[in-house]
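Next up: a single chain in structure tokens, the form predicted alone.
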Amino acid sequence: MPHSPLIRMFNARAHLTPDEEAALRSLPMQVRAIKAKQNVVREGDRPTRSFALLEGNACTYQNLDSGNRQIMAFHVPGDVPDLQSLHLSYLDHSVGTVGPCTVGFIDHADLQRICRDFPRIAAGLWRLTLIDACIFRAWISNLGARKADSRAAHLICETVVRMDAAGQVENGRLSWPVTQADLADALGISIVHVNRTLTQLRTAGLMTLQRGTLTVSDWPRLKDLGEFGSEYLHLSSDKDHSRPELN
């Protein structure tokens, strides 16, 4: 079912009633497959619809006049990366695919209708935007206050926990098709520095990232290095997402 990732994301933070879940499943959605390294929405767009990420990974970013790119968030299945376009007239950022993705476009009129009819769904969408803000704040602290190895460790821990909540961690591994260029743009360091940092983490026995597959070998030490706590992700207490099944 195409709506399942969105429903799972809602339930990871607040349980839906049967009527609310049925309403989300009936929400009209235009499903589209998009290749890797393509824009889903662009800075300056004035969209009349938002999209849910159903499969794959995407990122929010801005291109600077210098030609550099700053990635400000990675997205996992169930996210609605451009939800703010429901109330803001134009986008101040772009959202692009990291690897091949499947997305579901939802007209703003349909989102507005379901928010009127189901206030708890409206509150849930508002909650998702607030959590996005929490993630942005965590990224600012990560970029401004940590060294490269701790920065990378924090980003990897966040990715693992969010992918775990999205049901994407299996047999101790997860698909994460980021390139070293993507990580450089997210961590604010050079590609050479990314390569050196990943080698350092791998040699220390903390993690490996090979051919788009991320494996964490020592979760407690990786968390300590990244000074990572999952509270800012505001996930349900039904599962301890701070301790994903990685080994």
The other form holds:
Protein chains: 2
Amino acid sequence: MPHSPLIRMFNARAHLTPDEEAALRSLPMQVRAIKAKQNVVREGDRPTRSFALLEGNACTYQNLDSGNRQIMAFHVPGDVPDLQSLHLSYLDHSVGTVGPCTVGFIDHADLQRICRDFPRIAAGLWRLTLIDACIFRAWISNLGARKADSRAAHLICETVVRMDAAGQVENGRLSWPVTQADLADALGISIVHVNRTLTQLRTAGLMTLQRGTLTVSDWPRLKDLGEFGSEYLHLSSDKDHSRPELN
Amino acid sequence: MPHSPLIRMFNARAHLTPDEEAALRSLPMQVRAIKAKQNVVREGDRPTRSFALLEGNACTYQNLDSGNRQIMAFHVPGDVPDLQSLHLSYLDHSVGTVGPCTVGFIDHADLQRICRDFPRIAAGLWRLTLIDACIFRAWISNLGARKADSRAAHLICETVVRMDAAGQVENGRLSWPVTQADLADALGISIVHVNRTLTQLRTAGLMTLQRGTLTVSDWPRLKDLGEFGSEYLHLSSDKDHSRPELN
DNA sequence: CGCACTCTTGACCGAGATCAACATTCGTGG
DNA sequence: CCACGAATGTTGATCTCGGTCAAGAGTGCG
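If the structure you just shared is the form predicted alone, then what does the corresponding form predicted together with a further copy of the same chain look like?
Once more the chain from above appears, this time first in line as the rest of the complex follows.
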């Protein structure tokens, strides 16, 4: 059961043979619960294992000398946020929990073994890191070329689609325990302006984000405002067609 | 000879056995010269080959619906900017030349073959894409958390270190034919403000960028302003120690 | 029940955008 | 080799989005 989010993540993007799925399920994994707002790994670490996020929400961030924190990714169940440490010893970023989480640690040795024995799993993991890179590029465009409201809308759209692929969305509603301070660090705007921007989106009837619950009320206009298209997430099922209730 | 930039790129980050180097050198590669400001691949393409940048400078960018262009990476000789297309059919970005370039196209079939026969080359290529992701993360921090002057300084520092690793820097001077409009699209600020920012850096005696030539005149202060540390580039040789003239 | 965290709103400020005009450089064909 | 038009770079004036400061209101946890 603990491996399910990982399997789901794979299956949303590639196709596993029964052999491969069995191999993944038999990966030794040390499962641990982690409280909200804790670091799982820290910039500068040289981990000997990676971890899969099994439940809850986490984020990847960097602390700058100037004291600012920049969040560069939010993670959904099934993600393996520090998979890169398998090939790059020096970790360039920290990963922290947003709300309470369950994570599963997997030794690099076991990952290496499964990659050797199942080349298609190795290719699949590579693929996952390439999709992460697509998401990073989308964030670069978001931060560099959009203004605050559009930027927020794009982030929210991305979150909804990814959380949906992870099976966390019901009736356009999902649990997303980010604070406005977190959003400020992710969007590169001040906390005060996050508040004003969210108020504006809510008043316009696009969505609400209150007490950790995100509700989308007008998906088409939200998509439009955020110039959002889901292709870059490389999910085989296009949300727009498979989940008409969000249209 | 055409394969040299590629070999150099590998050797700067990993170690190739003679066998592996020979295999890379024997990769069939279709070499072509491309004029400045041309696209090599376009967003939405589904390429059947990747290409290595052999000479010149290129950039990865996305065009947004709003008409803005966001540049998300500048490439140096040895880079394989669209390596991801080996595993992700849909290309989420375009790659265009900045100045005149020489590129070498390599069929995916040949890449797949060399990955199968030389697992360490496969791992090395994966590693290269992971390093690209590190660079994207650094850009996210740059765009989200720094102001214009610091942002420009960081980009310039990154460019100098990467171009140096590619053997393109002499006496803190290198050819970098970007226009101020290109920099505006990369830094997420207006052309006018790029001009003012560069003027400011030049007046402060940190660097000059004129007629396609970048000259660093005060590396420590430039690094400091850009909060730049080169670890995230994962170059085995730390520039600060190996190239004391830049200190 | 009380303290700390989070959210909200208002007033004011400033980095950078936009608009406009002009200068310089470069590439091209005559 | 020169002339000319287009691309690029420069500078000033004005405007605006979003930052900063400040104070109060919820909310939730120990």
